[in-house]
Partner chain sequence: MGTSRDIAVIGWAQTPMVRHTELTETQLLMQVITDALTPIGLTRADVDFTCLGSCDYITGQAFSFVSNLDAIGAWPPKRDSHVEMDGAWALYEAWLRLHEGDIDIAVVTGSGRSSTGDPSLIYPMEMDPFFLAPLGADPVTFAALQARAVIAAGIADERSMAEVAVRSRGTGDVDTLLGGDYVRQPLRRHDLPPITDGAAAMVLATGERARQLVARPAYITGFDHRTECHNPSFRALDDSPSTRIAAAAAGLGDAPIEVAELQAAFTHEELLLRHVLGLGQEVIVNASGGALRENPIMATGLIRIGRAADHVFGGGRRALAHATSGPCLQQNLICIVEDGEGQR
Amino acid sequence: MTRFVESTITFPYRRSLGPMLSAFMTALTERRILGIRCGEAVLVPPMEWDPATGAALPLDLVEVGPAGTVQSWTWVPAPTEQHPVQRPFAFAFVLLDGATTPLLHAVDAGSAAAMADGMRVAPRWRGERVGRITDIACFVPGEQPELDGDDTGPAAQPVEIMDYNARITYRNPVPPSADRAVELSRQQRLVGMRCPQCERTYVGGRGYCPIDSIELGEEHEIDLAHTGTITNFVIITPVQYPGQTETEPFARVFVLIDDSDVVLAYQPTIELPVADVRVGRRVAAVWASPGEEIDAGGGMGVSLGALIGWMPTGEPDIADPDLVNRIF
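For the form predicted in complex with the partner chain, pop in the coordinates of just this one chain.
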């Protein structure tokens, strides 16, 4: 039975808005909705170019609404966490008064029976507005705008940046060969799979040869040495992006395993100061203690499980100018 691993990825975006979107978003904090003139038309949502021709539009903004007319709608009986209204609502094309194109937004009407083409709606503003389209919590039936919560007023400065955190949860299959590699690592075995055609060896439970595109199984396993030579390395000064736990410069080394052509890429070092990392340095595998939590791997990446890094053996360096070329 294939194991699945679930992971949630957050993509934190900071978008610069530019003059047109900045004016629109800033106006939202003032409880005003802007369109842009495009010939005889007034585009809402505003665009920086004519959607028909692609021609750049002069920044000729005009206030529209706040009320408008529903042009079309569909009922959402089961909202998702991303939707702006957390009870059944309508998504509708709302033609704001003065606009010639419709804005898609939510209408909180209570029931589908309360929705109709041609119905009049007005915005329900959030009390706290930050310059996002969701400063309009939704539209509500009628002519009168509403305010949801205490009014914190317009933005003190023009809104020029918009944060947007995309967040997605994935479930990926872990190939059985990857689980097996991790299990063998718990026994402090570094096992490769040798392709019967090209005789290259792969570690980390890849399960197939990427050169010959054939599946590899247990019959192709071979035990590899626990010692090797650093062929190349990188010293990383950590940038504090979300999820980065390192705070000081650290090394990642590439290790050519003895008696093989296998290079393990991007390996952690242990008891090896950054200043002492060199090409040609001899290193030995360090294994997690029994019972210690290890990276069980998942998805498509290579996991070495209980092999947690490499420490110096104390042997003399290997002096081979070609070593540095081996990163694969």
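Okay, that's the form predicted in complex with the partner chain, but what's the structure of the form predicted on its own?
A lone chain is what you will see next.
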């Protein structure tokens, strides 16, 4: 059975809103919803261009709603943490009074049986509003808006910048060959698999030779040297984002393993200042202590397992201009 590893990437994002979106978001903090005139139509949420012609629209904003009519909907029986309502709810197209295009938002009706095309709904406003579409927590059945929590009032200044954390969670399948490589690393063995046809040696991958499409198993394993040469490298200056633990610049290096054509990519360095990282530098594997917790594998790139990095051997550099071409 294939094992999966779940990973989450989170990073900060900042954007300027411009005059149209700034006015829209600022109005939300005031518990008002704005649309923009486009000929005889009123677009909600407002757009900067006519969707039919692409022509720029003048900044002619008009207040709509706050109540509206459900045009169509779909029920969400099992919300995730990324949904706006943490109980079963509907996503619906709500045509706000005075608008000619619907707004997509959540409707908290209690049950799917309570939902219907043509039903009237009104916004449930958050007590603390910051100038985002989520200032409307959801819509609720009826004509009267609701308030969720104590009202902190409108924004003190126009909302001109939006800051938020973008996040994505994904699952990677972990091939059996990767799990075996991690297990062998506990014995301080760096193992590759050699294709019996093309005789190329691979580390990582999904247990197949990509040239000959031959499945590679334990019978194709060979032990690799614990020394190698840096062929390429990158110096990373840390940017503070959620989950970042590094504070000083650090290196990730490509290591060509001795007596093989295997290149391990983006490897950590040990006891090697970034100023001393260079192509041709000789390095040796550094292994985790027995019983030390290690990476279980399955992430991007080659799983390190108990191989925690590479440190200088003290040997003279390898002077070979072709090394920089060895990235895989």
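Nothing here was measured: the structure is a model prediction, and the numbers come from that model. Positions refer to the first chain, counted from 1. The term rigid core refers to the most C-alpha atoms you can superpose between the two forms while keeping them within 1.5 Å.
Ala285 is among the residues whose C-alpha shifts by 2 Å or more between the two forms once the rigid core is aligned.
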